[in-house]
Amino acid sequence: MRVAMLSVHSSPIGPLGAEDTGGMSVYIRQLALQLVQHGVSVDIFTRKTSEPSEPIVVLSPTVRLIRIVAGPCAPMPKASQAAIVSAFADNVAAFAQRAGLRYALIHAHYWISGLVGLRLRSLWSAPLAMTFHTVGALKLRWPNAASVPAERLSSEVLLGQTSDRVFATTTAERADLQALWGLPAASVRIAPGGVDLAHFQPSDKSTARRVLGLPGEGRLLLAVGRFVPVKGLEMLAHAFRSAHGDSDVRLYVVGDDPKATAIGKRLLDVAQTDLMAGRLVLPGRVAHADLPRWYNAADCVVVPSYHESFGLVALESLACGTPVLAARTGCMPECITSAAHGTLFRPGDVSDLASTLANWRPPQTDQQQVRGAVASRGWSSAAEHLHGLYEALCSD
């Protein structure tokens, strides 16, 4: 089976933590690499954004990243990339024709890629699977949500109702998509993400803190994420101040440059107040290779997001044996099922979050027991499940 994966606006091999390179990029890259175990070859098509850059990057003997020229060879805002859908689709089709390739299936990620997928489906007579990752109509429900272009809203309705299969990453997303567009149960399947169980493993907490230059004593909370409104980091800062304003607990927030965003600058202002100085710490962006050490250094990881399409940070933390305090969104209700794994709170509820922070104490469990929450959620298991969905779609 040869699959064409479409990731127009975001390169799956871009630097993690950048504006358009996050959980979706990890999802695409890891699943593509693991599908080889099931005899699947994958070509990932993304937009060329710089000159010079190699048109084809070989990620494994059966996985290639193919950069397609569409629009300027420079970064483009996502909102403007719908204008290059036709050019992108035409150039993907031309590439396949020159190489003599036939694809059994098209798997599009995000709505812009979905519009490309619709055009390629008509050319190739191949089924189209659609993973949205985020949906505009659902984003509008979030607190402080930015406006969503009308073109995106209408395109997502079209894609939801005309794709051969819609893939959701969690049971909650599946229910949302069915209710939103009136989709029959058979048209929406769950294709969950996973976690790199080899990279994210438990290690000694004291050693991790020493290597990172963190205090060896005292409770340490950690949050990981970009400084964007949906991540709820400002809410977390206020809840933390309310819960631990008179204690020696520290909160580290990593994953982005605080001086580069408005939210980051406001967090810095909070961190510089007398009450929070030295206790709310913003170290900046952390390399993916260093994340396991940060997870292991923490007593717990807090995921305060108003919404998560999946929730990769929670899985990474649990894989390292570190409990998670998380908003009840994304995959969190599926993973955090006991006090050993952590605690859930209501999304967007600062009082509930503050209460959770104030009342939580490290459980008397070992790291392997916490890791058990995600022991069956490795990327190889996710790829095995996705392969079954691919086979079923191709046989319909």
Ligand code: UDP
Contents of the next structure:
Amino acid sequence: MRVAMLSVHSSPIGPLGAEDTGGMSVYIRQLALQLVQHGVSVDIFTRKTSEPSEPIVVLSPTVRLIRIVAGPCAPMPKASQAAIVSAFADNVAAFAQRAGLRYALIHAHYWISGLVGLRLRSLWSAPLAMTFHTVGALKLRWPNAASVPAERLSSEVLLGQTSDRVFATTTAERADLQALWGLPAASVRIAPGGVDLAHFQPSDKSTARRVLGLPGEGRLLLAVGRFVPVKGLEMLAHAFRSAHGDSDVRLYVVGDDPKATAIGKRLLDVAQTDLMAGRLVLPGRVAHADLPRWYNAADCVVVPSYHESFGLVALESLACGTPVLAARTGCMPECITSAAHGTLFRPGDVSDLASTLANWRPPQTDQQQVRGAVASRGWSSAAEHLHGLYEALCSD
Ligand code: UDP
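How about the form predicted in complex with the named molecule, since we already have the form predicted alone?
The complete assembly is shown below, putting the previous chain first.
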């Protein structure tokens, strides 16, 4: 089976932590790589954003990233990319024709890719599966949501109702999408994310702190996320200040370069106040390869998001044996099911978050028990499940 994955606005090999490169990139890359176990090869099509750049990047013997010219070969705001949908689709179709390739299935990620997918479906007569990652109409329910372009809202209704299959990543998202677009249960399936269980492993906390140059003593909280409003990082800084204003607890917020974003700059301002000096620390972006050490150095990881469509960071932390204090959103309620795994609080509720931070104590459980929360959520299981969904769709 050969699958065309569409990831127009975000390259799955871009730097993680940047505004448009996060969990979706990890999801696409990992699933594409793992699908080899089921005889599936994948071409991932993304927009060419720089000149020069290799037109084709071989990620494995069965997975290629193909850069398609559509619009300027330069970064382009996500909001204006609907304008390049037809050029993108035409150039993907031309590529496939030149190479003599036929795709059994199109799997589009995010609504802009979905619009490309609709065009390719009519050219190729291949079924279209749609993973939204976020949906505008649901985003408007977040307490701090910015406005959503009308074109996105109407395109998502069209895609929800006309794709051959919609993939949600959690049971909650599935229920939301069914209710939103009046979809029958059979047309929305769950294709969850996963975690690299070999990469994210428990290790010795003191060693991790020493190697990272972090203080050996005192409680250490960690947050990992892109510096965008939905991640709730400013709310976390305020809750932390009220919960631990006079203690020796430290909070490290890893993600983007703090000086490069408005949120980062405001967090830096808080970090430079007398009360927070040396206790709210912003180390910048951390390479995915180095993140296990950070999770292992922390006593707990905090996920303060107003909304998560899935929430890979929580899975990565749990896989390292580090409990998670998380807003009740995305996969969090599915994974955090006992006090050993962590605690849930109301999304967007700063006082619930502050009291969670103030009351939480490290549990008397070993790292393996915490890891148990995600032991069955490796990427190979996620890919096996996705393959079943692909087969069902192709045989419909
Ligand atoms: N990430 C990273 N380095 C950073 C910040 C984030 O490698 O400095 C990775 C993180 O490990 C996770 C992904 O980016 O795999 C973020 O995924 P998540 O689902 O938590 O959030 P999203 O970006 O999808 O909103």
